[in-house]
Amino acid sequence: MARVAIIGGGPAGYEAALVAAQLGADVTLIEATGAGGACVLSDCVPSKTFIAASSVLTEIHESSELGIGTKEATADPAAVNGRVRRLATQQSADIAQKLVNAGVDLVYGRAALRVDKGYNYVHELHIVPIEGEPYDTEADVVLLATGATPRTLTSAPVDGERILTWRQLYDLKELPEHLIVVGSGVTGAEFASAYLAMGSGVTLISSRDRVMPHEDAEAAETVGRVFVRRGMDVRNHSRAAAARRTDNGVEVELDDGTVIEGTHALICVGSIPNSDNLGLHAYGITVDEHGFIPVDKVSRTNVPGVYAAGDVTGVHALASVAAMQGRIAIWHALGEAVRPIKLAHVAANVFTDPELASVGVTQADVDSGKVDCRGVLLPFASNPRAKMVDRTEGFVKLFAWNSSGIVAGGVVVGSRASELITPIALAVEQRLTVEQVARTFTIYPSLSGSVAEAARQLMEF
């Protein structure tokens, strides 16, 4: 029986543990905070739960065109945050029970690699449980899945009260009167959107010419326009030099000397990998200059038998990618047939309102000539379902290879884009042609009908 040790219980770790148990391995999973890791307890699950509540408020506040007058609807921050914490805890407990039922030895604590005693392909770990005495164990396969931590700035010291990371927001008793969000990437844009919907004044500091500068330009600009229309103060071409507490709140100083005053500041400037204190250097495992653990397409590190998955690898910080990396690592390690991960097929979504989802080739790839593709953009303003629910902002954009007509990628910006990207991702993964997508029956009226309509327009080229 193969012995598998997994350090970290987030999506990469717990999905890998379930696969290993299914394949008959003796599995030990070591997690410091709780089953599901930070993703479930303080990142993805809490943030999307909070955003779900904010999206309901947006739909209510913007329903006047439907003949419904509900401008008075407000959020109860204590109730919202209480639900956020409750659902995260429940999800963690569900994952823990699933692991135990599968036969995984779930240890709450920390672990590190130790230089082995000369055994071939056997790895030794030192485990420090939260309860009980430290002990050593051996494993044939080790998976490092320790995730990442919000990056902070020395010029903006986080105190958890007025200057915060995104993991500290749910401890607030009241909604910020004026939230200054430093960083307009995915995380910054999501929280700026959510708190604006909740009723907070929001200033978003963006160092580039638009919010979410790494996303599709037309889609990001659409989201940015909606932000401004709803009253957000978006400061493009601005960079925060410092953030400090004041008697009544905070002030954020920009690099041009401008000072913005608010009640709270949220620092969203990326993440740093949790790769310290794992014994990596002594063990000979390569770590790059940023602390990430480089891996190949089956999640191997440079040391045989040691794999890594999830945010600690620096490969697409998405729960879906982390989970797939973890599964692939175990399939490969235990000798199962495995397909290397295809990052070009990864569907991603930004949970702003409107949402922004994408998969496959990009507009930048097409415009630069990197790929030989054609594309079409179909605004939701022409979609009957979008008109009925009065959510016409955004569009479906579809790309196809000129040589074959196979769907190469797409972008959706609009309400429920996270759901609408799936048929496009399926077409990319299964190499469907635009004709095959176009000939698929869709519901009328539906937002998904725009995907088939975009495919029909691509057939006309």
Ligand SMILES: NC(=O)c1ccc[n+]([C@@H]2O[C@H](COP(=O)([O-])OP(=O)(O)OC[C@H]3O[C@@H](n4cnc5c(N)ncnc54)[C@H](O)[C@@H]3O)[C@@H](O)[C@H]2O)c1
Second form
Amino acid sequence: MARVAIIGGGPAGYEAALVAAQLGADVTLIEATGAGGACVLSDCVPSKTFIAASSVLTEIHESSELGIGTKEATADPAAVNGRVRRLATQQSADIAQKLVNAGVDLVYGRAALRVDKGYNYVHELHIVPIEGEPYDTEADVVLLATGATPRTLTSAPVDGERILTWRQLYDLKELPEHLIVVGSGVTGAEFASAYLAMGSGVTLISSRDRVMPHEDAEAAETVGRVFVRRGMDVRNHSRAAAARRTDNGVEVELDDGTVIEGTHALICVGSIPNSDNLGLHAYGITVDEHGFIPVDKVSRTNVPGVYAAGDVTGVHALASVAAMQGRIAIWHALGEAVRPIKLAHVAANVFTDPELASVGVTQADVDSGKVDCRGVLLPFASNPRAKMVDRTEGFVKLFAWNSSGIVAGGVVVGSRASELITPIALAVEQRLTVEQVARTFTIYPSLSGSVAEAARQLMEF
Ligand SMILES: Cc1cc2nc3c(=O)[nH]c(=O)nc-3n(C[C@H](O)[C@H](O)[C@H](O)COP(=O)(O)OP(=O)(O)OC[C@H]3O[C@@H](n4cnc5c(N)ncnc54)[C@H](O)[C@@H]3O)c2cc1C
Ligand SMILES: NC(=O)c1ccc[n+]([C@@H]2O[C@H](COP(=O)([O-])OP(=O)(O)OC[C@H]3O[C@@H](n4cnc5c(N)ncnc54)[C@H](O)[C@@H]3O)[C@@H](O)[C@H]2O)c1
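Next up, can you give the form predicted together with the ligand of this protein, since the form predicted alone came first?
Expanding to the full complex; the earlier chain stays at the top.
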């Protein structure tokens, strides 16, 4: 029976463990904090649960045109944060139970590779459990799935009270009166959006010319305009040089010397891979200059029998990608037929309000001539359902290959973009033509009607 040891119990690690158990391996999963990893306990699940609450307030605040909204609705931060914590803990417990039921030996503690037998086709791990004595164990296959940690700035020391990482937000008893969010990547934009909806004053420090610089420009600009319309102070072309506590709160100093005062600062300047203290260097495992563990398309590191998956690889920091990398690693390691990971069709969603979802080729690819595609953008302002619910900010953008008319990608900005991207993702994955999408009956009136309409406009006669 193959012995599989997995370090880290986030989506990469626990999905891999379930596959390994299904294939009859002897599986040990070592996890430092809780099953589900940072994804479930401090990053993805808590943030989306918090956003679920903030979205309700947005719906109420933005419904005055319908004759039923009120600007007076407020949130109880302690109740919202309490629910966030409970839901995350419950989700972690569910995953732990699933692993145990599958026969996985779930060890709470920390693990690292031991160098002694590194090149003998048997790998040795040193495990320091939370309870009990440290011990060594052997494995035929090792998966490194240790995730990442919020990056901080030495000039902005976090204290968990006023200057915070996103993992410390849910301990706040009060809603920040004025939150300064440093960094306008996906994480910063999501929290800025959610706290604005909750009723905090929000200043967003964005180092580039727009929020979410890695997303489709028209989409990110649309979201940025909504932020400003709702009262967010968005500072483009600004970098935080330092943040410090004051008597009443915090001040964030920008590169140009401007000082912004607030009650709290949230540092969202990216993440650092958890590749230290795993014994990688001594084991001969390559780690790049940013701390990521390079892997190939079946999750192999440079050392035979040692695989890596998830955020620690720097491939694409999404739970869905981490889980797929983990599964692929185990299928490959245990000799199953496996398809290398295909990242071109990964659908992603930013849970701002409005949401921003995308899949497949990008506008930048089209504009640069990297791909030969045509595209169309349909604003929701002309969609009857969007008008009825008074959520007309946003659009559907669709791309098709010029040679075949097959759908190549798309972008949706809107209140349920995370759902609306699925028909486009399906078309991309299943190689449907714009004609096939356009001939599909959609509900009238519906936001998804815009997907079919965009496809119709891309048909060539
Ligand atoms: C705020 C935020 C929101 C996000 N929202 C989304 C979203 O909506 N959708 C989405 O798809 N993605 C989202 N992501 C990204 C997603 O959370 C990550 O891509 C995902 O968590 C990566 O999973 P992982 O298994 O690589 O690592 P993690 O989930 O980070 O798990 C790794 C685990 O390994 C443990 N570990 C580390 N070292 C050791 C050791 N030596 N021994 C034992 N255990 C160890 C860690 O404690 C951790 O629990 C979000 C990220 C952030 C920061
Ligand atoms: N909904 C989701 O699926 C979701 C949500 C959150 C994160 N994620 C994943 O996590 C990845 C990382 O996103 P992220 O936003 O955490 O990190 P990021 O690295 O993409 O963004 C950090 C931003 O902070 C800026 N920055 C750095 N130093 C700064 C300073 N001193 N002042 C002002 N700005 C500064 C950077 O220029 C950058 O734009 C995403 O690409 C995504 O894959 C996904």
